[in-house]
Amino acid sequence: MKKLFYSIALSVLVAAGSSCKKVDNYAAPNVTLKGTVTDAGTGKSLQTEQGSGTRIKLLEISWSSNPTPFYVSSFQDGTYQNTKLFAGKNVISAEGAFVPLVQVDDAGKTIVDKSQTVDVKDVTTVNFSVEPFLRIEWVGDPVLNADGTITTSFKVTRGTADPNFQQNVSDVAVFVNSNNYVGNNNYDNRYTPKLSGNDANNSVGKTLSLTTLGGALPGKRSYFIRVGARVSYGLNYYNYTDVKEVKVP
């Protein structure tokens, strides 16, 4: 009997392998598409985070009329590349610390539609032009004190003139990293000086100058500096300045 049962369990994985065989005979994934999401009101790129800000939404309605939606994270200059995409028909849009492109009313009607719909295959481009909730600009460069610590000179605006996305500013902060890949996702905390609360918000308009905590930073390397601020909207995103690099003899 127990010859028997494993004779039939033995067909059954057989019988499976040759099916999966049959059914996974689809060329891999080799489209590319790729874009930058830029600032409207400056036309550069859209600073964001490594992995967790900026990202592209698809739906692909080649296929379905309700599509899971697949998402690709941009990288923190602002620009986005993915290699391994099947072609097909998709709506295209972005989402971030910027005015939404897509917008609902309460009653789910959708009241603003500035997504693309595009034939992905080959390599495809898709760019954005978005307005930010903040932008900030660097005024002058990092400075690197006497007694071993960085100030660092600024201003905020508001990046939209629309009153439905003009929230307080919620933190403002001077990240601080030993790598390039500096922001609210990957700073250094012994160093990097913040603003919340009133004197978030009241610093919009304003030049401000902050100094890294922590007295002296140890020396013989490089410090990777970069201004973020946010508003109380939606996943709370942070804007950004584009990184700037200080090396501490």
Second form
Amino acid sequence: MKKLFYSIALSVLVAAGSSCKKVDNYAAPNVTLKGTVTDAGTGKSLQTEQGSGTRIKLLEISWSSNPTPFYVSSFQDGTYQNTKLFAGKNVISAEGAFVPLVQVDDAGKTIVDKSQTVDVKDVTTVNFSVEPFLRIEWVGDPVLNADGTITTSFKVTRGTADPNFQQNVSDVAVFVNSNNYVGNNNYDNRYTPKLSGNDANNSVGKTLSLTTLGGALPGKRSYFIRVGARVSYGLNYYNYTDVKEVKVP
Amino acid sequence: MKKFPYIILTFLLCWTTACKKLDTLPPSIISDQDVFSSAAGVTAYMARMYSELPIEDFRYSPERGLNMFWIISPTSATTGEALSRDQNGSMQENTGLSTWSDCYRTIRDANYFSENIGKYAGNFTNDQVNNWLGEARFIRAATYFALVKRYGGVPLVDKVLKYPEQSIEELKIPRNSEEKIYDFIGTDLDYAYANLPETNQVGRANKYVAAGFKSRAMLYAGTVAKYNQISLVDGSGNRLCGIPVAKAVTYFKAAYDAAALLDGKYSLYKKAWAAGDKNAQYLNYVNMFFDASSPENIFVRQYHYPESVHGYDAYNVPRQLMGANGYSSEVNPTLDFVELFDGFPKNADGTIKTTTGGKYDLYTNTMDIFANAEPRLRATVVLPGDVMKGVSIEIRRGIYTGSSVGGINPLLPAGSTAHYPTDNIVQSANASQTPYKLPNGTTMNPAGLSGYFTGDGTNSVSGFSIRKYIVPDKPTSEVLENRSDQTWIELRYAEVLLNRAEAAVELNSLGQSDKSYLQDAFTQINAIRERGGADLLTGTANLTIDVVRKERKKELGFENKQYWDMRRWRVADKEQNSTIYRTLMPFYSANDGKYFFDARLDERNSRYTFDVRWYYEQIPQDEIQKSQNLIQNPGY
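Pass me the form predicted in complex with its partner chain as well; I've looked at the form predicted alone already.
Full complex below, order starting with the chain above.
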């Protein structure tokens, strides 16, 4: 009887001990996905704003045909990177201020699909070439005027020939901020000049010059300037130039 | 051994009696029979549905959701109506809230009632049953409206879902189109209108409540159709976000017609109103929110201490009327809101005029600048120096001690968000103040009793305080959390008139001329302006949609309506675009013995930016995990 008791106790202990073995610990995610969203017309990376600008949409189809999307936000210069992903097969596309890569018609049929199906592993680079709604170029550098204001010259043109994405230009603005993270999500409205309505819509194709508001800018600091414009489409994303710094002595 | 048959017989007898109803329900569980077979039971069932009805009342804030007592992040401080120390920006509803699932629970309750009351119809008259069915439909429609205005198209559930009879896959109902949901709401409210009685218990729907809600819901649908630019279409062609522009006229007409059904049934509250008497008009407007017999109240939610309460007074009274919980001044109307009104000096651009020739205008009392203010403004906002609960609400930013020879120059350049310079100004960090000795020998506290204090934010941060809905005679000992029980007026006739006017002006601008829409809008707007004591419109020529919207902001300010109006008009991202709201700071000039006002940007520098994505709220992630057929709204 005692022998039986001990053998049962021993087998329970062995069972308990062996169950502690950590066999099901999945390796931490270590795969890198990176890339750039570029303007097909100019070949340059497409400028955006952080947070509510370009983002990369990942649909991991290794497990499910109807996965919940996973998003990677892009940096404001149009590049993106995530170094903590799991390896897997993904359908990848991008969303932002450009002609959508995946378009659905009113009947729910997918009419355009430029997403890429990629085996994401180790370090994978996926680039996108897109047609921005608007293309904004600097015309010279921003100028510090004698009266302490800054005048910025630029030109807004259509970035796509597709008439479905040539809605009216609703806003044009020369965003001014005290650091280089500048855009519609982050600017100083005391100084930032804006155009809207017809003024904005008539600006397409012309060289415009806008001067900062509020008189002389406080001195002994730098201002970071960036021109943005948007059309009335979807979530009204802005297109941007890159950021220029103006030092006010 | 003769006894044996008897024993068997007794034994058998016991057995048969024991068989009786072994499967009875435990008596502690209330069954359908208990609830649905008596009018009292149905009333109890209704009471719960009404209490769950998702309306944004005293117990709502975007931060903490519906039916939450703690409203220190007031809705009005997200819209620019007010500033608050605890809510410093625009926001979508907190995504961690359970609004989605709570709404579907209420919809289930309404569906369950509709499907089961028929079994007990024998106990009631036909009218009773029909009225109740109408009520259940009203509740379902109002709940769907709460969903559609947040999320766009949502799953349409019009019957009780059964698990495990129905499979999980079957119950993963995908979203329907936004248009379908609005049409469904319209149909339910039509049914409710046809079946509800003319009058009902206070707090419950009658047929005009259904019509009033329909005017509201259809107006939302019309504006979304007209102004929305966001589109989301699912694989079967259902437009989950957005309504075709072509439908705008249909919805505006439905809104207009529904509003017209209330004609003559309700009226604007004018019990104490007198033509040309600003004080009477002011008192009338204040009283409107507390008169249970007001002919303007259409649908209300009642509260009663101690079993059903809120804390509106405790959170929002001016600092000097603070109760024992230590809360006060959460809602401080912005100067931008105040400037919507008439009756005080204004610059050409509509902003308040505080200077002449670059020097501040001087006033003996802070109320002098507002001496002729629109009565509705005084009744909505406590202006600096105005009286509340018998005391003058003292709001003063500081004492200006500099020279006043030749007038006082503006303290800061226009558009500055800097703090005031301290060399010529004495100010107070908090309510324990050190009195300042004035040139005439008397002493004065640098700041008013209700602020502004530079250190803690527990004061009027905008220079104004809120009066609307603050009980005028509540003793300070009762200004406590969960001690207020004034009634919330969810739908009042003024809103129906504004719905009607807005639909009319929109129809006119869409080229509809089957009725004299513009003239009708003119009549409604002027009725509201007359009651509020505002300047009347002189003709229909200038009656644009902006005039109607401005009137709506003024009339329904701080009633948690503007939060949704800014969304459905799709103007929130324009209005709140790195916006800093304005404040009005009264100073006392020691050498003049008079006051001057500085209109400035919020000194605390709170910037408001509305993200375009928020026009459609984020569907809670846990709901998508439960039902993977739900498609998330764009941008999340």
